[in-house]
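Below sits a lone chain in structure tokens, taken as the form predicted alone.
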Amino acid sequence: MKQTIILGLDIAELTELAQEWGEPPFRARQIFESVYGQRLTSIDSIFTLPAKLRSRLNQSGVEVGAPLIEKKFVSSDGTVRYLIALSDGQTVETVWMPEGDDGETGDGTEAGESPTRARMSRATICVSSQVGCAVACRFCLTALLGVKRNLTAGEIVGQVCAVLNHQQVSPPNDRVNLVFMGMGEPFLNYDNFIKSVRLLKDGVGIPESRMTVSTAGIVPRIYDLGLEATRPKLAISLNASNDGLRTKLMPINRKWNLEKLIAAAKDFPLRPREKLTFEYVLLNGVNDSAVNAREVVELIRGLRAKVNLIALNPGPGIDFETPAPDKVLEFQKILIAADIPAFIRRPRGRDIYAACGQLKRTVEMSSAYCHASLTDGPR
């Protein structure tokens, strides 16, 4: 029996399926709204479809194809790291960060947005785009996995739907931010990533203004993103102030160096009030000096941009150390003195390996945080 997975299909594709089934086109809209808007996980639960059609679809191998939450790990700060099981036995991790941290600026405040308004945000979901990662940044736990495969658009959207269902949150009534900053490099899975963006906007109800995608610097795809009619905001992982240092920390710099990366950033078409975000992971004694800070100023001078400073989130197998808080503050002050908005990102879920750079399928966590049963509902 040929299996047909609904999750990941858009209206046009669903309309073609309805025609194949001998059904009118409005069935496509019914399925679309049920799977994405209501986040239903089985054909039997789509009661807008006639019972006979539901039965026929089940018998012919049509499934929603929603991924399952296998385990969850709960941090002392309320962050939840979800282990999501995919249909082929692979797993990815998705992170729920409650209340007011948009994953971009570190203080929960977007450019042009007051802290009071930012605190109204319900949560941020950090989404994975690949099983593992091929970019091999030296300070990232996920890089130790290598890359297993790309996620489908349905698997990307499915992570969000699974977390929203578990947390009993429903956009657009509840404000949810999405950051494509989980496992993987989204721009190495560009077509599935951008399709998932459209489905999340049109189906799930999360506006593109609440989405941010982070790239390690896949320059051609930065240009592609700028041409998209529907796109998230752009964050670029900088992490070094000169080519020699960046190549040591991020081997991808050999292919697209800082000159090419900054040129793409300058050409990126920003919307009104929008800023580029540069992310900078600070490594003790490596890239956190005052000299490095002044080099960053010169790199991005003249760009409509802000900088997120992230003190390294440590982990096993990572041969770097977290800088002292005063070093982080000194770095920030140099940027601010040069009129570059700079924010120190508050670590979320560091105790459960859910913080930036820590995502890895580490299920050997303390039983105090591991909840294999998910019947207790959201925290």
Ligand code: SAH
Second form
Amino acid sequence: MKQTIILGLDIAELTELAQEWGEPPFRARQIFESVYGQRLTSIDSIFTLPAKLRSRLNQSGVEVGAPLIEKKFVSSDGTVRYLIALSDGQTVETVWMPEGDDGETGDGTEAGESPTRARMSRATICVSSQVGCAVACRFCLTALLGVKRNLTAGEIVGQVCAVLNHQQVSPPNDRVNLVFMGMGEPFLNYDNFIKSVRLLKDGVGIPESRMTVSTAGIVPRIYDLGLEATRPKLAISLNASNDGLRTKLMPINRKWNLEKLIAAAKDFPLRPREKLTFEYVLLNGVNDSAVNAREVVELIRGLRAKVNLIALNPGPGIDFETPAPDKVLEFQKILIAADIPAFIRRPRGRDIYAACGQLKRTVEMSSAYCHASLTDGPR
Ligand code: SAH
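Since the structure above is the form predicted alone, I would like to see how the form predicted in complex with this ligand looks, so please show that one next.
Starting with the chain above, the whole complex follows.
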């Protein structure tokens, strides 16, 4: 029997399906609202559809296709890491970070000030875009897994829905930020990633201004993103201050070097008040010196951008060390002195291995880890 998965389909595709079923076009809107808006996970629970239609759909192999939470790990800081099982048995990680914020709320107010909303209803979800990753960044645990496959748009949206359901949180009333900073390189799965963005905005109700996509620097897709009518904010994983160092840490730099990357960043059409983010993972004695900091200043001078500094989240198989906190502060000081906003990301969920790939890898070895250590530390 042919299987039809609903999650991941947009209104146009659902309308086509309704037509195939001999149903009126408004069924498409009902299904869209049920699986994305209400986040229902079975055809049987879509009560807006007539019972007869529900059983007909069940019999003909139509399924919502919601991924399942296979394991979860709760950190003492409130971070929850979910290992999510996909229909073919592959797993990815999705991380829930309560009160995590990217330092800016997207509406121009600073994180931490929310005059009208209760603080507890604020959180960040970190989603995966691929099973594993093909970009061989030397400090990243997901890289050690290699890439198994791309996620479908439905599997990306499904991670968010599973976590929202588990946390009993509903955007847009509850304020949820979304970062595409989990396992994988979103720009090597561009079409599914961008489709998921549209479904998450139009269906699930998360405004695009609350979403951030992070790339290792797939330059042509940075230009593509700039042309999208609906798009998240852009974060670029810089991680090194010159080409020699960046090529060593991120071999992808051979294909798109800093000149090309920074040119794309300069050309990126920012919305009013929007900033680019550069992420910089600090590796002890490797890329964390004052000279490195001054090189970063020269690289990004004149860009409307901020820098997020992340001290390495260590893990098995990673041959780098985490710098001491004063080293991180020193690096930050140099950026700030040059008028570049720089934030230190507080590590989240260390006790549960909350950086990307850590959960999946430790689960595979005996039992994973989002580096989206998203809460700003002291400036
Ligand atoms: N592939 C995308 C998104 C996933 S990685 C990208 O490269 O941007 C998300 C962020 O985590 C990146 O900025 C990456 O540099 C950072 N990161 C990877 N491994 C890390 C580690 N071990 N500790 C801290 N941050 C890490």
